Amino acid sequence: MTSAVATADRAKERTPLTDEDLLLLLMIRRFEEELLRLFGAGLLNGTTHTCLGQEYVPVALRTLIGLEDFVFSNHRGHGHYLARYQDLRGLLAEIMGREGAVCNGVGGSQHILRDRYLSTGVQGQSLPVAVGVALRLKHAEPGRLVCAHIGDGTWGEGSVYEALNMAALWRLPLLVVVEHNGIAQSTPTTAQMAGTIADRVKAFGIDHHRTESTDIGEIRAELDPMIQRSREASLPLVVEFATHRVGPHSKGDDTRPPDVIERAEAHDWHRSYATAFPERFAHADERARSLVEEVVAEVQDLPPAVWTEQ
């Protein structure tokens, strides 16, 4: 079966998206594509790690994780932030170091703090902190939980296992979302991970669920009862998304063989939703492009952010 046929077959089974979900998916896609364009034009400094191909993960979770829950993001976190806040202007201003930035321009692309949301570029760093926050929520705000996003490459960090051990021992409301895209920067997961994530989680007696779906409705239906149980029973849960990174590791540094990139593109939610709902998709995509273009034009004209101690 060719990639195009496989994509079309998957598209036939898509559950309809709400207008809000579809627009949000496409806003994240167009925002990150614009970041790559701005880098290419020499208009951004530092680095950025896009989540192209993985946007559906935080969008699917956004109705299951509330603003009173804590979210710990990672270096590939623009989609996590935008799914939670829909704040194109504040995030772009942060990345460009302009007035109105979320963190006054000192966090850049990877390090964002807003309310109960924190992203960091240090692999594995967030899980021990998430355990501490989950312990506090268990006693002070029962029913709330902590969601921590990590990748398959992060399972090479000892802090992951220390955190899982404590979360299991103390029965904490911790949701670990693993975006398993099969590559850690430039190293295939098959070359650096023995066994499976499921078996590693099982060793701690923690529930694990793996999904290969990119269908928003299907994912929510799968995860809703599990996440509710994590909240109500105060238990850790690991959810593993078998996903695909369509874009480069950072900017233009994609070292994967062409066939691997082609396979990732064949699994892209973007293709299947465009095939399943062509008219709605085209309309939402035009709207998303327009919103992103407006924000880019506005932010580029803003003065530099001025740091003031809080």
Contents of the next structure:
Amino acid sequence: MTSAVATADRAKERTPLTDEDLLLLLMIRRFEEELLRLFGAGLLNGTTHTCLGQEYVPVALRTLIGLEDFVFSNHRGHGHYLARYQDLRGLLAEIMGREGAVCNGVGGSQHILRDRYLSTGVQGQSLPVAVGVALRLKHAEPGRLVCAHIGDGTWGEGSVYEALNMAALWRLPLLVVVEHNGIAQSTPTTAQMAGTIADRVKAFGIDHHRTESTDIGEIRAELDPMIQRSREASLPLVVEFATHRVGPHSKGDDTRPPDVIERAEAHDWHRSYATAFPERFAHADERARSLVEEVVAEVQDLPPAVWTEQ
Amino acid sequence: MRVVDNLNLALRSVLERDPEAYLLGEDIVDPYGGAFKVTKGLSSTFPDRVLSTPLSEGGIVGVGGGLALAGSRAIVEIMFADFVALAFDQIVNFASKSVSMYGKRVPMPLVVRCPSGGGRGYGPTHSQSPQKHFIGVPGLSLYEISPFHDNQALLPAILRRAVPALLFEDKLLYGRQMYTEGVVDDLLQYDFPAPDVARVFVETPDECDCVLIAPGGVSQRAIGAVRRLLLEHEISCQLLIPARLYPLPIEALLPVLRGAGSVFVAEESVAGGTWGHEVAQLVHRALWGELRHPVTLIHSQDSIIPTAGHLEEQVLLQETTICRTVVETLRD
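Next block: the form predicted together with the partner chain, after the form predicted on its own:
Complete assembly follows, chain above in first position.
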């Protein structure tokens, strides 16, 4: 009871957010839920990884990372893409292999390239590549940075350390966003990571900031000066979000015990914002649902994507 | 001019002409100038773009991929070709796939330079010819330097194609002289019957008993074999050395091969799934009815490469092996 009251109090203290941010959060949530439904109905090919519970991370970052900055996304990247481009249609068409797909249906859920946004499917692979882009930006476009999203599981890959070493050594504007959701596919972080991310980052002399907040305004206020400094001083920065994966790793493969899933749900931004701003939330949610439904109906009827530039 | 100096000039010229070009590698800056001195002097002229890196082969090839992706030209030196295994993911799963996996062609001007081959007693982990492990990767090209191909033309051409490439550089070749003006020695001449394909021949290029195809690193052994075949066995053998190993420009080789009807491939790779198999398959498909015998492959033993000189010699492709195989095959 006490904890429920505390949660409610915390929710009431939420900093106000714009209609646009609220709609975006809910659009991503509904999009991901709809994908799982489409998979269940046998309408999607292959696999997908939804960002349920983690939608607020790219939404919070979107005002701090511009279109002239590079973003590297990973397997769990729908939210990253949608927060940057608000392009439900292009992404769904990509996942469904339909006309108008961002990458003509070739890349699918986890291999997307659009202007300065790129996602790729091998864990840790993007970080050395991000270092290369940051090296160029430092010389050619000072003030721009590279933002690379990784998870806690990614820290098992040696490429992460090779990249952090070079980014620190060469003083490169690289922002590594760690979405630490405590679980790598089915393996809890406690069973796959010794020590902490903070200590690992510290060993390279790189600034590390950990936030437990899911409040968009609060996160932006915390990160803004640090990201500014990373740009201006051309320095790497690691921001660790203590986040919670509300959904399965992929589809229907959640082996976590019920109490662990309940704990994740208790931290869901969704509940807090619904409690703090009930009317605006309901309105935005209605709008998000209808936008996603419209896009699903439209994309399903499109002809197959055509791949010409093999 | 030595091959190493030609390569050094080629790198210098790329960096000079292209202010967005980068050269990365372990221990490549002055005064050391690289384990094989290929990059000597370059960091002194281009200190911001010629960078010595940590010992992170996967990482630095990834950095090269990032530079290429963002609009630069990137050249990465792997100290010993054996270590390119550590960059397999970045080469195969990122750089090469990125050319096409995003549904539209993405330019990726990335060259990974790999000093390869044995014969220097460096032992099992510093002597390999790993070309075969990279054949058949969509989007990836394989090149090899030779004493015939001017790297000042080859290197910019590879970068202009804007697909990721591995450039193999035989370590023993570095100290050899480049051939010039169509002359190999008192017996042999050379020309380029197709762009980037060098041909070594005796007197007239149109007549020969057989054709030997070899990558640049095998040049000296192949030339030695061609001489002995002529002088000791009266066999006239033409030698073809393509700069691009994969995809092989087979159409350009066919007129020469068709005339001979007898084809050999010599390479230093150890046995099994070699480049030669790929060449043979291409030749068989194109010329099956016109060949006197199936394409004969000549390569190193099915073995790791030992360190002691006499053991290394037992395993690695030798001039005598090429010579003997050609004589025996033609006799049969």
